[in-house]
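Take a look at this one chain, the form predicted on its own, written out in structure tokens.
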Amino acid sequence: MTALTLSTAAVPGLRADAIVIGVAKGSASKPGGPVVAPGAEAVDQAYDGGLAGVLETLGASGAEGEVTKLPAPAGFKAPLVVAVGLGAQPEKDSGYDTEALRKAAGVAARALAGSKKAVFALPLTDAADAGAVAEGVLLGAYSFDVYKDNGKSAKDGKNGKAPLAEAALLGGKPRDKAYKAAVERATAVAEELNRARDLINTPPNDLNPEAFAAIAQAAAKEHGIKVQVLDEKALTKGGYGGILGVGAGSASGPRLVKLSYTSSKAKKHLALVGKGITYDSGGISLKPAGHNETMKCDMSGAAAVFAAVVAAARLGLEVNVTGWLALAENMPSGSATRPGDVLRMYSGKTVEVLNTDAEGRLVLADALWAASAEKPDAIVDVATLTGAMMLALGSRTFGIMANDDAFRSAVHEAAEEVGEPAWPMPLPEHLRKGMDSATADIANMGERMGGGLVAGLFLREFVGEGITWAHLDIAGPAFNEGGPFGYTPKGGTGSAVRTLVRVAELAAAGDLG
């Protein structure tokens, strides 16, 4: 992980591999070429003033996500300078937006693999600017290749460029609260956040349930959090059909495991519950070619919620929150479930199985149940549950269903809020008549259009009766197969970790809705 420092130096007299500057784009009341941000002064001084046409003549507009490398000027200790795009210029004295600055340190970031030193003079107003660059340049360096050259990680520079060692914030005030507060914040949020990546890209074969729990047990241990596991035995002796049934045709089996952080000053209870399919076939109902190669990552629900609540447990926030990761492999075999089967799942309700590809939902109901019998006072839902909410929101947002109006307003405030796009999604009332079964109490399918509002409504059965609920379905940001963009890599994002957490810190401070 890249080494974080506040510093207030003079940047001439840094000793680092590069500078990192923000350059923008022309606001539209001062239209024209690139502007250099505030933050490179010095920088731009010793270029007499005209760094700004320096970077326009090279082709740097400001966009974002745009890098520019030039030669540090004369008498610098630094060899190098990086002029990262930021976007718009923001009218008046407004400051630039906090996700415009995570973005460019993160692109800067990942710029400077292979570099053991970079300072990031980034236009800084507050601490919640610094915490930006700072989370924002440790997700923008994660490196994922200890399955590259025999196990040879990047990070120990044997294949490929390591991950850039050190990054010092300046601007930062090193003996400010505020300031170190913000770093250490964006530290064990990133930390836990990459901690969700690798746990995401992580081969099936080597990540099962099992090996989840296994995780998850030993950072409970690490962080002082109460951790329960129940395998295959515990779960039948407890009737947890839905996970049960999820894991009949796979040699690995089941496991549902709770997280327990808590505080002895918290007034609330939050409970988190994720879908941790750590390989999806479809089961019986196979998917067809072309759509099993990522479905490692239908575990990135429970990826999620794991690492929200162990960066819970890092921050000391004073909030109870309770971890329900309800793992499963589901694949076809003899043993497997069948369409046409019924599962008696953990709240007494049966369901018939009209299609074993939709099993999040199953071990999510167990789950949900099992989170609504300690009567918290909201539960939030993480899952890669959706085909069809990646259609309506595409791949880079998420959808937000909630029981209660205020509720999802407010977890899309906290997502906006931390830079995770998310949209609210409706519970339409006339789709639950389409699950209904002349077998079992419900069908695990409804109507074909609005699969994921469907599938929210088939959830919303299995949350305990007055409590304020809200479903995630992370399908399309989850997993990213296209090109690293900002501080978001190619492959498993973490998408939904920092939702988690700013929701946990509002209802820790009595202001969640």
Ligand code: BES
Contents of the next structure:
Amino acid sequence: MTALTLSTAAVPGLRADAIVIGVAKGSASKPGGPVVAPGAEAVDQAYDGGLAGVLETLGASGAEGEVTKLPAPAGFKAPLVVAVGLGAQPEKDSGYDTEALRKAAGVAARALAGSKKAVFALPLTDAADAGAVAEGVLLGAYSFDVYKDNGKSAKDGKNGKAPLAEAALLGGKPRDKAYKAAVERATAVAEELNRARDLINTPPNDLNPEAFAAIAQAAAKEHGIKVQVLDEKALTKGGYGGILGVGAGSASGPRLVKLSYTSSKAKKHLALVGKGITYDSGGISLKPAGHNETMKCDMSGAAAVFAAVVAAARLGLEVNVTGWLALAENMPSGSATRPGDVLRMYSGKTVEVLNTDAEGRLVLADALWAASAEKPDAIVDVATLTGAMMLALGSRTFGIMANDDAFRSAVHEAAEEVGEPAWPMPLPEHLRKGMDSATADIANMGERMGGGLVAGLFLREFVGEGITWAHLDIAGPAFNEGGPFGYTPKGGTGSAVRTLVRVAELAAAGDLG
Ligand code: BES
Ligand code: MN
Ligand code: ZN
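Show the other one: the form predicted together with the ligand, since we just had the form predicted on its own.
Now the complete complex, all chains and molecules, led by this one.
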């Protein structure tokens, strides 16, 4: 991953491949033309104060996502200036929007793929801004090339461009504790988030439940996290009918992984539950062609939970965090669960499986019940659960449902704070009766309309009495099928990782209610 440093060096003398500066859209007082953002003073001076005009000549407007490259002024050690758009200029003194800085840093890092070293001279107002730029750089520079060039990694630049190797952040205070802490936090979160992206992008023939569990086990060991893996035998013994039922059709058996991070100073216990379908073919209710090519992403919830627990451990958060990864491969075969089968779940409830493609709620139900047994202060589950949530919120926003309005709002606020678009969704009681089953306690499918909420209502039945719970349906933002934008690459995005880390921090601070 890109190596990151905070620096106070003067721009002209810096040896680097490029200097990144910010450019904003003109304000009311200076309509039209682009505005050079603070941090770029030395560059502007070298242009005799005419940098804004030069940028305008080159077509720059300051819009978000925009990249304008120009040769560095004479006397600069770096040959290239990269001006990256920040969007609207902020009101006087309020500083630039943190998320705009994060995105701009990501865009610049991506534009500098193939370069060795870049200097980021973006407008930083406080330590949080430094953290955001660090996060943007590390997330934006991400690439997944393991499977290119006949198995030889492209990170050496032989196939495609290698990610930006080194970034120096200017404008911060390297000796200031808050700045150091912000960059350290950003580094830990981004590294674990990128690891989640790697897991999501890894093809399903290489990442089955057993392989995922082994990776989780190794990482847990490295970071002092307690880990327990239930294999098919243990799941059978324990009565985990949901996870077993979903995994029944696959040659690769299911797993339930429990990761326990504990802090001696913890006052709260947060449980995180992730849907980990390493491939979702739909099972006997097979998905049609065109709907299964990206279904390796169906373990994104488990990847997010895994990343968040490891990040919590690396940051030494003063809260106990238990992660539950519900891992299975949903495949059709002679041993697969059929539509019409009834499963006895870990909670003891029976579920009539009307559609084997509604498998996420089955594995989550068992994991939610297992998590509930420990009586945590709150549970948050994360899942690529329904196509309906994508229809409702599009491909960049996840839905938040909960059995507690205040908790749902707190999780939503946490998401907004870290720059993850999210929106609260209801759990309308009238949709419950659509899941009434003639044979079992509940069916795994209900009304088609509001399918994301129906899935949420199903999950709610498997949360222990009196436990605060929220459900994040990340089916939209988990996997980016379009081109890269901001600090989001094509493919696995690592959606919800930053929200979960923030929720854990809030729990540690006693600010979650
Ligand atoms: N993994 C899918 C949901 C999904 C769809 C995630 C598209 C990401 C992109 C889930 O298991 C599923 O198949 N859900 C069904 C439920 C239905 C059968 C009740 C769906 O949404 O169609
Ligand atoms: Mn499915
Ligand atoms: Zn699925």
